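Take a look at this single chain in structure tokens; it is the form predicted on its own.
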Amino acid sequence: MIARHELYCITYPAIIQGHPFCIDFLDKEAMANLPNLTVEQIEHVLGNVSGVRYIARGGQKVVWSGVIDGTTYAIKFASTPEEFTREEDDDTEVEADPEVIVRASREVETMRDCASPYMVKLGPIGLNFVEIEGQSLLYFTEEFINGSDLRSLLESDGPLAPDAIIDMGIQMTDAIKALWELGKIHRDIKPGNIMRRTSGDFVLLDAGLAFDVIGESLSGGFLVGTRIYFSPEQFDYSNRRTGLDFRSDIFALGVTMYEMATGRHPFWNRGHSSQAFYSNVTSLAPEPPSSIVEGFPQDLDNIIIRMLGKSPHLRYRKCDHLTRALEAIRGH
């Protein structure tokens, strides 16, 4: 079941002995703001659910499950600011929205668009707004997924067999794939929002900060996401617009797909100062996994390196070159 929470924060770039590094603050504001509800304001609210049942708080939502005509799907409510106030249907105004408002809606907008099996697909509800005793809340419906997130298997029980981890990725390459094909790129592709369905399929979530190429950008400026799946391009502001595809996704899949053979990041250990994070994602060539794991196939090592370039044309030019490549060691 979804039993993760989701956290939220705002990286600042910023340089310190002539390097570039960033600082990660949790939104401690927004995790104020989260709205206080109870079963019976949700049943109330939506009218032909039934069975709800709270999941997690977090970042910038809370999350309830409950049954809609017989499916059970996750339930997010997050507060919206006071002022706000919207027209119906006027897409232009949700631009011009607030923060929360308009990362929901993206996140609505992706999850609905997606045509990739791998990616968490909207629910019956699309964005709503409602207020209750007080609270100005917008909220939503998804699919629910019966699994656990990839942080917390490998917490539970230790790295991928190399067989899950070439099915992994793939099918978060079917995603990437299909986010591009929106002029999408996700930006926060981590263990934690990757899910290992009961069936054994995996998907992708949390679509909130994706990145649209050619709309505008919901940074503010900043730099968002998890600093330790960042590709060296990403810490580049000055070039993002132009210097960001979906290869910034393939490695972030990358770290994952690492993380998940060995249990080890690439290029982060606990305690490390972000300066030397830095160094490490930007010059550092990671250790093969199968210099780590006995007996892990040469073949997958090599690809997972490859995903690791230090810069995007060292990576795959296409997700289906990195997909074919997945498919023809699969079961060897």
Second form
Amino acid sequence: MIARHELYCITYPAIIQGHPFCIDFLDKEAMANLPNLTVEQIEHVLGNVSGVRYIARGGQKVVWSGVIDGTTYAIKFASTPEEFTREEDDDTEVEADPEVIVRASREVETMRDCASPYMVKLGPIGLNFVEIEGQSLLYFTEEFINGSDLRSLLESDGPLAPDAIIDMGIQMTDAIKALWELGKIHRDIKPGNIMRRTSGDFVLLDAGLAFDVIGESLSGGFLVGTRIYFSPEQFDYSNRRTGLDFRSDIFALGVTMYEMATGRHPFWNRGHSSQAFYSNVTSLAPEPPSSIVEGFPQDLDNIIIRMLGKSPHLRYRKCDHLTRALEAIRGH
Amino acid sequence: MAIYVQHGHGKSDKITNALDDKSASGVIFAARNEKVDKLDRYITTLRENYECDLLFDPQFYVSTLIPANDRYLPDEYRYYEAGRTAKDFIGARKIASYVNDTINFQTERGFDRIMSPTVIANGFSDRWSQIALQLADSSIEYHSSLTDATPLLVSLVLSEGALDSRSDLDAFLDILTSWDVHGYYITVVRDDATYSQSFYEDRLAHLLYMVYILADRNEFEVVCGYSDFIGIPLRAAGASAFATGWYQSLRQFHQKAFLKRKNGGQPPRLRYSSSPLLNSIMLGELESISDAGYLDQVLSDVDLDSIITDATSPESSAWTSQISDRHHWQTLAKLDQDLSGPVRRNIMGLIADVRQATGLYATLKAAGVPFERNTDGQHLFDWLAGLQTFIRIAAL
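Could the form predicted together with its partner chain be given as well, to go with the form predicted on its own?
Complete assembly follows, chain above in first position.
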């Protein structure tokens, strides 16, 4: 058995750890309806795959790994609604795709188009649909990453060293920048969605909630993402369509860097009510990491606190500005 | 040092004097007060003789004032049309055409910065503010399509009352900081048309916060038009430059100055700008200060002070309005010299100056020096409270 933190894992660690604010935002129906597949079924469907292994179950998808043309990839399966059938050549008007399909399409599109080396890449099989023993499914492949997600790393090894946090910040900012160049916001940046490769580099996962600021809303007005990583403006319904930009992702990255620096969330503690959390994220000035971690660099402190600014205009207006600030203190 | 001369009617040699004195490092031309051919000739002269920044305020906003005192604008400037109403801003094509004409006029003349057209916004969420945002957005888009254009400053002309609401300002700043633009040219329309350095403390704090967020935190170039003495706290908060002119209507922006009215009025009385008092006082008041034996404490310690000190008394000196204008820029330039540090240090230094000025006023009043309502130092209390509020909201 491979240790969990050594695997590619598409996890919702907040659920695993009992974070109460996350369960609302996951598709409970989809979770109850996750695909139930065997290795043989997957090998039969994909044809050219071998060495198929089960990895993990997420909110909407089950993740496997398999070797295609000598390279290992992650293979993701999700259930689609039974009444849904895709007629590729049908030129009649069709109803809007169910959300699980729209999200998977966005995830595949984002992985395919995002230029950052720090965003997980699409594998050789794009979005496909199949029916296996009465189950309507979608599937696609993506880069298999050898490493651990930051949530697992935090649990097993404790906080990261400042230099690693700086590297992580720089690389995730590169991914956020590349997404923004496509007009997208990730909306679910958190330790569980960032992997540290065995090489030491970091990679951003799960663009399933990526929000296209000039396209149609995926959420239909509902809050999506993991609430304890929401920026204050994400709670503001009136702001959501017009006001959100990459600076919300910068905020979530700031929360992640804070957690990886201190082992604590800046605005949430176990037992906090939803109201207390909302109040904290919108008005509490977080304790600087240096007051929690002895010897933590003041410069990095300042950057993280700035990323956690209550308004977008208090953060960084360009990803390059944040990168420059982080690079300036690397190695100090 | 970054003080620009705010150009207007009757420039004669005032601009070149300020440049010669090195108390100003640039000029912001006003379209309303110059014919295009004269403007072109003057630009050539300045380019040939001075190393200075040349900017041009297209004064597009005058087109929405009725009846506008628009002088050369209708006949000389193709982007201008008198009497525009909100209906004239419906449709992206119309807005784009205003923007293109206004920007093209400036690119053809090689100004060091291009200023976008704008309208006066009374708040951050009213109809006119939305039009201002559309003009800005369209300007950014058009400017980005140009090759080799000089940097764009998005113009904002805001009523003083727009600065009342912090939450509205925050939302507005979220928009401004999301734009990929070189900087902003900010003008505040003052409520009180009387020349004075007073500024409601909360509005001052919010204006300082706006400048700080744009200039310091988000690294935009911020030029503050029609700022005069208030330009000093704005520079302390991070503004790259501020502008002031020779007439009171060029030192502070009043809507009244752009509306048609009957001719008349009295010639301005002679003034003296005192850096220790952080104010422009009447020459007669300087005479009383001299009589009370406090002249040295009030003098700005700039070159043109010699005209006062060489005479037996201020009122018997050869002080003229032209000298007063030059001296005004020299005084502001001297105050500006101390503002090259980080914002917190600038602001703390300025607070110390304000306290010192308050103490000096108290001494002068105790010595029997009479001051008029707008020169009696009350503005210092606004400034002190505004600076302290700014420190708090900016978490400096």
